[in-house]
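Just the one chain here, laid out as structure tokens, in the form predicted on its own.
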Amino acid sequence: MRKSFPAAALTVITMVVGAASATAQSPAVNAARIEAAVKSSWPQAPTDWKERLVQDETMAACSQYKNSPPRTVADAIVAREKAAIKYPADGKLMGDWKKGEKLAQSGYGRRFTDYPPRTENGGNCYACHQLAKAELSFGTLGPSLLEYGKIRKFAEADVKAVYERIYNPHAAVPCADMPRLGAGGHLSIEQIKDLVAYVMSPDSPVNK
């Protein structure tokens, strides 16, 4: 006796073709629609602000390749991010890290409803990233930072390293999802250092 072809395995089948029939059949992508659609959501946002819908050549390239750029395209975007970074005048990476920790939990800035600023920005750093055990609630679109300085020993060139990756994370790896903190305006330079003593420090709790 033939066995028949269960239903619900049908039903997918159809399901998946039925798409893939639709994309296949779909308008290609009118970039112009979508930029003055970007736009028009906008139209209460202060003047400043509205920077923020202008791609620089980074942010354009990321977009064009999915954020899976090319390698000759990749290695642009590292040297030329890489290049942009400003450092400390007085040459110090690392400065307060109790003034981090209440950075790395605040979310604070950038969003409507902080317009105008009541408050320095934050870092929102546990939104996706562990870092101090105390700290039971963080996200996990990072990696755990838990103890990242002891298991370094606190090299100064991973200090140095963290500094640069907070500052822009571009300069490390092209399109990465971690926000431009310092390049991007968002952070100050003594903020950064702040948050790399957070992260780096012996003293810090996230090094306990």
The other form holds:
Amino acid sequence: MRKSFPAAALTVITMVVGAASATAQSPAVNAARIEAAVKSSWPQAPTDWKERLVQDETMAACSQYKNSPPRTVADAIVAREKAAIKYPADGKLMGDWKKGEKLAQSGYGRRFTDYPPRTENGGNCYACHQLAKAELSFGTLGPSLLEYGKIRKFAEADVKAVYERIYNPHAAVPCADMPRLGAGGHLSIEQIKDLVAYVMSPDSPVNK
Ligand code: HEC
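Next block, the form predicted in complex with ligand HEC, ref. the form predicted on its own:
Below, the chain from earlier opens the complete complex, with every other chain and molecule after it.
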């Protein structure tokens, strides 16, 4: 009895160490189970929305690593998503901030009650960000964007960064919590320009 105790303890330690190294080597999650769970999450999805239940390469990689991909995977995501950004043909990144304000306040689009689409999709920015001072109701998942343009002296480089962030946040933050509003086909280039103006224009209430 006295002899077998340490032996048993050693076996337990070996098993624990073995399990830990197996976790480090094998994938963090079961990709096939995730794929199946996503696909079965909305059986009544309209046919032309079914493609939304298929993860693309970036989504699959983010699922695989629970949104904390190793460096090489993170770099690949940034490179791929950067390459997917489309810019306005006229080169102007800012549109009409008044239209942008309405889009920032609108959460319309792609919810199950929004089918078939009856109006343009919104940006839903206030669900996650504070923007204009007068708006008291906003989510806090994302950082406050109050005076975002003013703080950055309305610099052109920041105008471009905001355009890119709205178009495809994974190009800046791999496995971002912010949706790919442009790359995902939720907002048009014109709408994104209006939203950029809302965040970056000196005339916008965001910067007053
Ligand atoms: C579902 C939540 C969500 C929505 C909706 C959302 N964002 Fe974000 N946003 C985030 C989060 C979270 C971050 C911080 C980085 C990250 O994890 O993606 C962020 C970062 C940003 C940044 C960079 C801030 C910085 O640190 O410099 C800007 C600019 C921005 N968002 C603008 C917008 C605009 C404009 C809209 C609407 C078109 C919007 N976001 C919609 C969650 C969201």
